Amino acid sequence: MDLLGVDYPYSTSALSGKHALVCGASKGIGAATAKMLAKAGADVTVCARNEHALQQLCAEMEALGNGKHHSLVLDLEDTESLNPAVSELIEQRGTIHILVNNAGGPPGGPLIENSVSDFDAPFKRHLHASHILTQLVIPGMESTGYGRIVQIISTSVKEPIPNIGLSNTLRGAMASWAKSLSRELHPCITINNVLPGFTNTERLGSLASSINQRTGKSIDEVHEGWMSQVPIERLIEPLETASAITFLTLPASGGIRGVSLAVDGGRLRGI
């Protein structure tokens, strides 16, 4: 899938005049989403902890020829820093019309082996940070009459995945949080979740390595086991997931609210 080629699915002015904040944008699905939103004409602010990666991403987005793009170095686990940083961003760059909540997942392993303290950091950078950011952007969305909030979480929302119990718990909480908000937010604001399946990212590689160390299975065997569950028989590319996320931010998606959309190649068995 070529972002700059014929496979780009949306008008390059579809999000003109809209300001998007994309969290966890230094790599993987977050970076792909930032590029897709930029290509659709949005002004994109990308945030993560890695300043160099964010600056490089902004340069890549500028090369797409649409919008004005900025970086914001932010640690989502440091929840006390979010209010002043994002408030200043809004003051300097204007209303945030699109919020993409995204952060790195916790380590794998059996849930029963996790201590209570293991939940603290992942819940801070996911659920707590998403709630704080949402509260910060809602007033501007309401005043301009346009808001789109999308969470990048996991198919484990629908079917828990073995040996990532802490992640399963966290993702389920995120989905329930978003669904609850979908009944409360102003009519001009939509909130939805995208559930990536087995995606070609560093995160999946680290999970494969963890399984290799724990079980002795080779990386190839781990991948073969995963692909045997996926009807399209390949990994999802980050830009494919980014396409779904971008659609949920468009004006045309205003009737979609409170859903959890899987981009998983058909792996989930439920209807």
Ligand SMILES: NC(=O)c1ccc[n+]([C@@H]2O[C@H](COP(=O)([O-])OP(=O)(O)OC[C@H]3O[C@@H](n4cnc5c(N)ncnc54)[C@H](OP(=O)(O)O)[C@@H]3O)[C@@H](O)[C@H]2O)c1
Given for the second form:
Amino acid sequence: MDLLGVDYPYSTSALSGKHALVCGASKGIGAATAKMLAKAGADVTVCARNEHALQQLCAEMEALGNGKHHSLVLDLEDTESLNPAVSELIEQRGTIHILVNNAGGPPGGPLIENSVSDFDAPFKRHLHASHILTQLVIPGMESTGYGRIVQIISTSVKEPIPNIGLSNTLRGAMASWAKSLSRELHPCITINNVLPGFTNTERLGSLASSINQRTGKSIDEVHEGWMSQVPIERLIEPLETASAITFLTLPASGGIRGVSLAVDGGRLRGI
Ligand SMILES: NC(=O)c1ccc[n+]([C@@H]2O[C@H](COP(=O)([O-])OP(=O)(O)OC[C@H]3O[C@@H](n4cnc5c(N)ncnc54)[C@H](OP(=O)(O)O)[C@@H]3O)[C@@H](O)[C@H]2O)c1
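Could the form predicted in complex with the ligand be shown next, to go alongside the form predicted on its own?
The next block holds the full complex; its first chain is the one shown before.
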């Protein structure tokens, strides 16, 4: 599927003049989101730890012929580094109008076997980092009258997923944090969550390997088990998730606030 080709869903000037900061953008859903925002005309700053991957992504975004793009190497777990790095980014490249909060998911396994310290790193790179970044971008969003904040979380917000209890716990906290902020933020700023289902990225591959090691099920069996839960009978492509995220950043989405939108091929059973 080439959502950036003939099926690209938005106007290529939809986000002209907007500056987006996309976290966890070196691969997977974050990278796809950065590309789609660039295609929609935004100037995109991509951040993650893998500098080489970020530079490659910037080159790909430049080739789309829209906007000016920039990479920022950041470890979201190093929360002390976020304020100086992002303040400098804003000083040099201007207000951030769109913030996509995203980072790698925690390891799988039974929750009862996790030590208390296992919660530290995932909570830092997701909840703590999102809170710090949101506080940093809000003044500019308010002064320019435009703000869109989107978290990439998980369908486990609605239905906890077996054997990834650490992730379930974190995602619930993230969703509650975002919903709370949706009642507090300035009217010109929206905050929403996108909940990926089984999506064709490295994250899913590493979860399959961890299930394989723990249960002895083959990777194919794990995959078949997942697909049996999904009415569309295939993995979601990252650009499909990116398409939902991009929609939530558009001027036209200003009335959508505090929602958690699943892009899961219909896996969730609740209404
Ligand atoms: N794929 C799925 O099926 C699925 C389903 C439900 C939920 N999710 C969740 O949705 C989110 C995105 O998923 P994905 O599949 O795109 O994940 P992914 O392929 O594992 O990508 C994660 C991104 O986060 C970055 N990252 C990880 N740790 C970081 C840190 N400490 N500081 C800065 N950046 C960091 C990674 O880049 P660097 O390594 O370069 O830092 C990478 O760009 C994750 O939270 C994932 O758990 C995914």
